[in-house]
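Consider the single chain below, provided in structure tokens and representing the form predicted on its own.
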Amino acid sequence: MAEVVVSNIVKSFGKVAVLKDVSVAIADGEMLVVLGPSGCGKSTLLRIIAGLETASAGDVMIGGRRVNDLEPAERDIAMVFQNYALYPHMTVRQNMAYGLKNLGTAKAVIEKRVAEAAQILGLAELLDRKPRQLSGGQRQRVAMGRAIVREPEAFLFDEPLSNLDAKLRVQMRHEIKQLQSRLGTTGIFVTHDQVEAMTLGDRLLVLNQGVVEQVDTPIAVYARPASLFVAGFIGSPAMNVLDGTIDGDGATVSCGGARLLLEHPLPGAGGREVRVGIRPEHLVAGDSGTSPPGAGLDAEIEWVELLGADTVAHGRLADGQALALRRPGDRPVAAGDRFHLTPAPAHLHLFDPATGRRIE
């Protein structure tokens, strides 16, 4: 087990900068999830930590030692790949033992570690099978077992669940979380799936075009997104973002044809243009007669997504801006319905239109 520290990492391919001054410290035993859309640089960051790519600038520290110039095999890490990377001609037992065998580990130690890992992962009865005889979930367990037997200082996961079906992904998320907690090994998990990120990570690093947008706990990233990008990327459906203007007293913001009360007034900010974020699940439908004049958003529904437990209704406000509203599945909503929506001040998020950063 070891702390992993990434300091001021820059990576360029020719004139294209893929990572731009990325820094983060992953504590001993912590699971950090690197989250972002395809092409944002997250897999490149993981490969730099693993030693499979060379950084253009910056340092990688594992267990207190600088590993920039060390080969992957010398870094004491284990990586689980998206495509499992199993040897098809070897049995499960041979695949799991291969790395230890190359390190010259004693045969008795190899057998003990393979047996222990197989027991943990439910592979004990499959040790003599070959990869073609296994399901996708079983192959993923073998790949994880190969990493476990190494007893590394850190596990690196490169979108390991993306090839599995939805039900199996849920099961494997649970197994990875339980396994990492039991072993207490530092983990870095790369994904573009926010559900995986929210359920697996002790902290999230949200990456956008090679830039770190936010590093925080999953609930903090959801509740207090640091930028418009994070606000739109975390949450399903995405956060509503409306054009608005701070009113003269700094206590309210005008947007969507309404004046909404702010949780914390912004003295002296009257007239400032802002982007107002409101999550669909935080829009409370009520009777316009019970709210102060102009205090709520009036929306007309245009189309509806029926999701079973929830219904997501998409509509427009009086000024034409689009808005999504999440409702319980047992409350029917139809196109043409009108709602008066009163978001609580604590659930309003303000962002600077120029920089996209959160306004505190």
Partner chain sequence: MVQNRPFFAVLVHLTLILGVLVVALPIYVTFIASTQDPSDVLKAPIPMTMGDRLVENYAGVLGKGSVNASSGPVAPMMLNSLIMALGIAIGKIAISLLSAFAIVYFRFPGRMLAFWTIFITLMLPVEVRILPTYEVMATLGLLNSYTGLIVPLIASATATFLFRQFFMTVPDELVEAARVDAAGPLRFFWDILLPLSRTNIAALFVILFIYGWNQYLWPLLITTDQSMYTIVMAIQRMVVAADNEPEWHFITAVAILALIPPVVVVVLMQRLFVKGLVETEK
The other form holds:
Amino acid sequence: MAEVVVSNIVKSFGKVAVLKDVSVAIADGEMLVVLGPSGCGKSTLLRIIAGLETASAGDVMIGGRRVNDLEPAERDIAMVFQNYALYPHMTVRQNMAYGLKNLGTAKAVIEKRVAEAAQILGLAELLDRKPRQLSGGQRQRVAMGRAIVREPEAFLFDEPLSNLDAKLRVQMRHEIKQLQSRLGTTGIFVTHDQVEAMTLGDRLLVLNQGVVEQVDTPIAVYARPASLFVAGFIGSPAMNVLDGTIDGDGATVSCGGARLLLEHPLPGAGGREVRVGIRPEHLVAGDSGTSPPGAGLDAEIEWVELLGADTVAHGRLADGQALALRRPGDRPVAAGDRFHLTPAPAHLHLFDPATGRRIE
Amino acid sequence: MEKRVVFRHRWLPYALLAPQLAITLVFFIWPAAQALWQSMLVQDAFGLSVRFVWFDNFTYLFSNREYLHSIRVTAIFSLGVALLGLVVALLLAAMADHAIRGAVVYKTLLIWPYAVAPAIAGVLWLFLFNPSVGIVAWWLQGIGIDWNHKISGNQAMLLVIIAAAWKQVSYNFLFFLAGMQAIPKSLIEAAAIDCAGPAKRFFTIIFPLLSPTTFFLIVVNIVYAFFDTFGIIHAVTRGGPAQATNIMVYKVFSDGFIGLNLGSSAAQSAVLMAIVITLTVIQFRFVERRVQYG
Amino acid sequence: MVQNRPFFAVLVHLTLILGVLVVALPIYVTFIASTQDPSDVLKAPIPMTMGDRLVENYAGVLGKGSVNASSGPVAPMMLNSLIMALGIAIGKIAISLLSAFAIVYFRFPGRMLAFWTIFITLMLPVEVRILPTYEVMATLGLLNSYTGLIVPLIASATATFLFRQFFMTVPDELVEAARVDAAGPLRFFWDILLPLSRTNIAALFVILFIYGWNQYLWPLLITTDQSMYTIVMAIQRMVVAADNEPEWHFITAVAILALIPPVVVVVLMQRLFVKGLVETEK
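Can you swap the form predicted on its own for the form predicted together with the partner chain?
The next block holds the full complex; its first chain is the one shown before.
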């Protein structure tokens, strides 16, 4: 168990920079989820930590030890691969024992650890089967088991749930979370799935085109996205983003034909163009009482998605900007309905149109 | 196509390649270079002196009636082998593709000649056609054909073609059958709705779809007829009678190894090398290699 | 298939049966002849049913050789053929696995050069370089030896390419898992790549065993000592001798003995054989 520190990692393939100065410190026992769209460099980051790829610049420290020049096996990490990477010709037992055997661990120790891991993961009955005789979830567990028996300083997960069906994914998500906190091992989990990220991570690192957009707890990332990219990537349906201008007094923002009250006034910012983000679930119909009278957004619904528990209604403001709002499933909405929407000031997110960064 | 993940090691890859490369250099590249070099040399009658003559050996070769005759013989032989082997195999494969019951059994019974060495195949057919004791020769006599391949050049050619094609039918059969079985059933069913009988279906749908396989097999069969049939010729006719079956590969051997004509044999080797290279390039560049086996 | 036409089905089976018979005819006649009394073989037409000399003829062929001494006993020749076939098959597989492993799993200066050097062997069959190869063999003192029969034939572009092709399909993640599991290149090769290649190795073995057993020109070139003859190359001498004093009951028995091992291998390991054939495609 150890702290993992990544500092100023740069990785280029030829002229293409995949990671641009990535730094993050993962505390001992913490689970950090690296989240981002495909091609953002998240897997490369993980592989650099694992030692499967070499960084162009920067350092990786595991437990206070600089591991840049060490082989993966010498870094005291264990990895769970996307396709599990189980050795198809070995039994479950052999798969789990292989790494320890290569490291010269005593036979008795190997047997004990494999038995323990099998117990924890419910694989005891399957130890003599080959991977092809196992279900997807079982294979996933074997891959976990292979990582556990190493008793490593850190677990590295490379989208390990992406090959499972939806139901199994929820279950394995839960199991991984439990296991990691029970063992107290530092974990780094790479995924493109925001639900996985929100539920698994102690903290999230949102990566976009090789740049760290935000590192924070899942709730903070949801509540206070640091950039337009994060705002759009986290949350479903995605956050509405409208064009707006700060009014002269700095206390309100004009957007979509309405003036919305800001939580924190921005004195001296009068006339500044901004992007205003409001989550669909925060677009409350009716007068909230917190905005100046008549200051809400007027939207006409154009089409509706009935999701059962929720209804997502897509509409347009008077000035033609599109937006979506989310309502409980038991409150019928139809195309043509008009809404007067007054989001709470705390639910408005302002972003700089040029840099995409959050305006505080 | 390259692996993304590789190992790093300073000398290991060289050590791994060493045996293969050593054998290749000593037994392939060096002798081949020798052959090319010798093809430009002429030795005097007593083997005492050697002269460098540039391309004289080749000029001589291509004006030599015997060599030109050998080229013609090779052409007839390889076309004969390819044609006979392919047509018979195609017919049998088309039938096996239709045989719902017993297809596997027929396959087993048809593929084993591949395992028979060319020289042995030659001996088997030699025995069948032996003018004094051969059963086929005796049948032929019964219908008024006087068979003696030791005298008739045409009959000798026919005999070696039959022996060589017999062995190759199994190979062609396997690939044709695989090609046919790879054609989607729905296509055949659509064809059955669109047009009449099986024969028409075969020639308008199946055979055109098989053309990559056919082209591949034509090249393979020609390569086979050129280079792998030495044993048949050597065991059955030794190039005779009167050079009638003296194919190029056999001539290199007899001129060089028996006739000890160094320069000419080397020049013939060089010509054959050019032919193999051409055929290999055709095979790799233009032939659809991915034949699906169902 | 699609339609059900009884007449057509009959035609299909008749054609196939005819094909099987024509394919089998030479073997059948040869086998019958090999069981006959020498005098019966020389009658035209020869009998079409088995004679009573099966055991005597084959025992004689294997142990004593021909009556008029045109050939020695065939048993040692079969042993030579077996050694040569096994040596070539195993040798080719071994060095091809190693070089394919080097080419696929390493990046090093000269890699492409090595690749093309191996590729070139495709274009240089023995047949096109008979004399100089013979000279090399003579210089190295490899005539009339097992080394000479085997080693020069084990370089193989086809087998190397087959393994290269297969290695390319092995998921990269397995290599990475192995690296995390502290397996170096040789351990990965031995513990993971080799077991995964089992089927390919077996399929190739079937093809190469046949290839090795059926070698003709090569042993013809480099063996002059009868104790080194292989059965396939030796038969030609018997046929030539037969021009003077035909011993067809003897030659036919040798032919049957020469074709039995590879044919048995093909029939028993048909699946592997077909796989090997399709994958080497040459």
